[in-house]
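To begin, one chain is listed below as structure tokens, in the form predicted on its own.
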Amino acid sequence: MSYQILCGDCTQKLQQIIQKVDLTFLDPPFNQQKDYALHNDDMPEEQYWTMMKEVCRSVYNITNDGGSIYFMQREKKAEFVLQILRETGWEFQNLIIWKKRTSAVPVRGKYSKQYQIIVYATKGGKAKTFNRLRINPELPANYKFQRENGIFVTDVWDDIRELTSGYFAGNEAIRKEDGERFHKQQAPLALILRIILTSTNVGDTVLDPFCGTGTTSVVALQTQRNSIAIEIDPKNIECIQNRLTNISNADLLQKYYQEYICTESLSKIWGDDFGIEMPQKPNLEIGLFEEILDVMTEYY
């Protein structure tokens, strides 16, 4: 498996991409005003609305036809999204909830927030990879009897629990040496898995266009994907290297195979190897962000 690391401005560097993808995640900044060192997360309603399309139509170009995209934003946002997404080709196929698992977030004069909304579509009508997962999660209180074999992955994910800013981001949180949270919008490992285990197969590649702690890309290697990583900043990049070569304890994926083992043909969608030898970290230099780095690690 490879992986690719290209640091600067998405709306640039996806126009530099020659090789073709099979799915994308996109987790870009919701411009909420938060402090970004080289993104200005205060943009223009339309200004912000424009780059998002800019970005969807350069993924679609460079999708294989039956390719799918994650597309997550704000709740009160979707309308824009769906949007975007039709007018730069994407077909719509759902609307998935993520519920959160800590408290609601209060709002005065209307319901409290508990959920994002992650927007699933696909290049052309029909998706050329879905691997249709089954997971056994606790039963109801009103259920009787233990299921046999577990139930399919629906539109609401109520399962994952997203990386909070307290006690519960865990391990899997990374920290600064002060113990600060490096990045408080960390995806989740698990969140990452289930999109990439329905949406490829072991070979395909995925793209990150806002990658962030380059989690996409650690799910991508253990599960033997190729992946492509976008980040503006430079000490994202370094950070993103560092887990790609030295998977962390707290990184290792093998905690939630059996969340999945009622899945048929799981070891071949997963990827048979969960051993995969990690090489020693390159000696690498990391300029001004303007610079671009193209860094390929093959794994045989």
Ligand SMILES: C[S@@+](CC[C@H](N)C(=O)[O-])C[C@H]1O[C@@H](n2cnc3c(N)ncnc32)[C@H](O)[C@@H]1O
The other form holds:
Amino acid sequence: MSYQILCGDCTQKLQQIIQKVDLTFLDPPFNQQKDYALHNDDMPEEQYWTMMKEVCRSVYNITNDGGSIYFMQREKKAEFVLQILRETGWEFQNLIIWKKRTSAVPVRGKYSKQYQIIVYATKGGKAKTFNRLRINPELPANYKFQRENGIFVTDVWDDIRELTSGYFAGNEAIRKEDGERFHKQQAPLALILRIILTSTNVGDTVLDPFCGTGTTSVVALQTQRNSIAIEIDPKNIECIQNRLTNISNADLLQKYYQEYICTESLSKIWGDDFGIEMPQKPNLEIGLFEEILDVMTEYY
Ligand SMILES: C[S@@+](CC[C@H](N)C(=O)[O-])C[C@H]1O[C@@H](n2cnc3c(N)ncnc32)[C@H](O)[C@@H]1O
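Now show me the form predicted together with this ligand; what you just gave was the form predicted on its own.
Let's see the whole complex now, leading with the same chain.
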């Protein structure tokens, strides 16, 4: 099992990847004037979508047949995501609604926004891997009977909270010494865990071209998948490296195991040989440093 962390612009780095990948999680900056150290988040729309199309095409080229892409975006940009995925060869499977369990921001003249979209598409008409996960959410108040075996995950995900500051802030968000969030767009482990468990098997390779704090790699490592992470900002690279070489308690995944316990063959999908007791942190050995910031690390 291995992970690679590549520092640089993913439009270039993707051209250099020669191995094939099975799943890509795409969580790019949304071009909404956020403050990124090494990225202009206020591009002309056309330039932004041309770049995203280039990324989708490059990812397609290195994806195994039947491999998957999950492309996260603001809901009002759904039409562009669908269009560029189609134009770069991807086949649409689902438009996932991630209802982030945070308060809706009130707006005038239209409904308040409370979700984000994730478009799930495959290379070819059928996914080579689609593990049907089962969860067991709380019964609505007017339901009489407990479910015997949970329910299959659908295309509406309303059980995963976005990482926030303030009242609901947990310990998962990485913080600087002054308590401020290190990266405001850090994705929840639970979100990426669901994607990786559904669309890959143990030993597959997961790619994240805009990997920020490296959440995808953290999940891949603990579920015995290989990973390739690309990030333009060296400060984030250092964070990813730290996160992977010393998996913190906040980053341990076993707290989510019980949520999926109704899933058939969960242990095999999860890459967990020891059932529900999986307290060990992965045993890491630093391997080869390609360049100062182009890092490939191997473990086991
Ligand atoms: C929305 S954040 C991703 C957050 C990530 N999912 C996490 O859990 O931390 C997007 C990231 O893409 C990086 N980025 C922006 N442009 C890039 C590019 N051209 N190539 C690689 N990374 C880029 C930014 O620095 C930022 O960290």
